[in-house]
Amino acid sequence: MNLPVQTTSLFQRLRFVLVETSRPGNIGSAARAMKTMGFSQLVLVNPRVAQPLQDAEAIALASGANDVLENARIVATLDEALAGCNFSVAMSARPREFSPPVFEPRALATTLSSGADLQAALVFGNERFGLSNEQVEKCNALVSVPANPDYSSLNLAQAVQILAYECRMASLGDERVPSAIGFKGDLASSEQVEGMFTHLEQALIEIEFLDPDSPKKLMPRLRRLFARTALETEEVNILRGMATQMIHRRQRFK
């Protein structure tokens, strides 16, 4: 069979087997890790169900990956699944008498996401039983997650997203695009900063808690303080209002 045509980007070059998969809701819920961290080659070897990419519980547990389960191969050997592919890892907790390379996942990530020639695959076994011994000589490298040594028994779609995260992180690099959670506003400028810390000075000595004539450290402890919380613009502004308030309010009943 004819390589396919090489990529530089591992969410093209990397797939993902899973071998002789007993409960299609794992199937369905690896589909899921894959998409969420923006893979898409699923291979199934000789799945323990019949239909598992039309199975209900599958398709209920991709949560919206159905395009990822829809477009997955079904094949009858490992070596059917690793067709293609000039890089092979397989996933296991079980120490091997005769293992290859032993890799972590952030290692491995790395490694996978560097080669730029690497067609790779990395390949789960059964639920229950793992990865036979002769079906791990068939890989170039071992990698197991350095979990709780009193329990390490990961679900297959959890180890799946484990090294579906690493991978994606090392691909992205310094390319990751910021999170979009939570609220982030534009930084102050140093002027709106200076212009902050006069009027709050001004604040502090109307209401006589700053004496000028003795001022000690209060404002270069005031500026440390805000120096660590990288100050935005609508924050600077909430901090003139109060000091306009105080200002006033004192003023007022002078």
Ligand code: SAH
Second form
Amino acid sequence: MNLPVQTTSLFQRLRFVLVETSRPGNIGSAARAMKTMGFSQLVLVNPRVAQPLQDAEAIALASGANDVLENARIVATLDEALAGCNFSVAMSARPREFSPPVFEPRALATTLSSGADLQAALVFGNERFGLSNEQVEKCNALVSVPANPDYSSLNLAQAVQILAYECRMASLGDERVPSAIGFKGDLASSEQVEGMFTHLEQALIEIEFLDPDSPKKLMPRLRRLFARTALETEEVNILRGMATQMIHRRQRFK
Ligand code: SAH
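Can you switch from the form predicted on its own and show the form predicted in complex with ligand SAH instead?
After this comes the whole thing, all chains and molecules, with the earlier chain placed first.
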């Protein structure tokens, strides 16, 4: 089958498939886990709850993610849930004798986010029974969260959260750098930084912290210190203000 090549981001290309889920709360929590990470396509295969989308526990645990819950698609079989996909991933804590290639969540997320032509599905099993061997064998990959080997079975919605998080991290790339959050001023130019070093050196000589006849490594060390900070113009101005004040005070008391 020739599927059209899509270049959309993983947020549009990835669906979360929950197979035969028993607890409506897990469906609601899974919707919330997905939405916090920017995903929205939820498919329920033969849920073992009547009216899962109207269930009070599901709605309560979805919290602000009711839109994901309301838009969830309900289908009777895994084949229907996977229609239109070309890469499906079985989620299981248990290795299987006949299993597709096994990935860790992070490696899988990298594969999914870099494969722009992948229409992907992550398939999660029932809380008690997990996925059947037959369901696992339908998939192209098996992912196990490398948990405590003595107690490796995660809550369904928590398994969804881990995969959604890894897929988000892999997809955002550079945009996820935390330093981009919060106040950020203009970076100082090299002229501004050089002017500051000259000024600071004068002030340090003035207060006799730096001996010009024996400067040792003070200025190179200060340069190294500031080189690690990505100085902003405002910060250069503050340091120059301090240097000015050191020189003035010293001259006043000479
Ligand atoms: N008792 C079941 C576990 C069900 S937990 C079993 O033995 O399979 C519900 C679902 O969460 C699982 O079917 C699986 O899709 C997912 N899950 C739980 N722990 C996981 C883990 N460590 N790695 C990958 N998926 C996991």
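Numbering follows the first chain given and starts at 1. Because the structure is a prediction, the values reported are computed rather than measured. Only the largest set of C-alpha atoms that superpose within 1.5 Å between the two forms is called the rigid core.
- Once the cores line up, the CA of Thr244 ends up 2 angstroms or more apart between the two forms.
- Taking the rigid core as fixed, one finds a CA shift for Glu235 of 2 Å or more between the two forms.
- When the rigid core is held fixed, the Cα atom of Ala56 travels less than 2 angstroms between the two forms.
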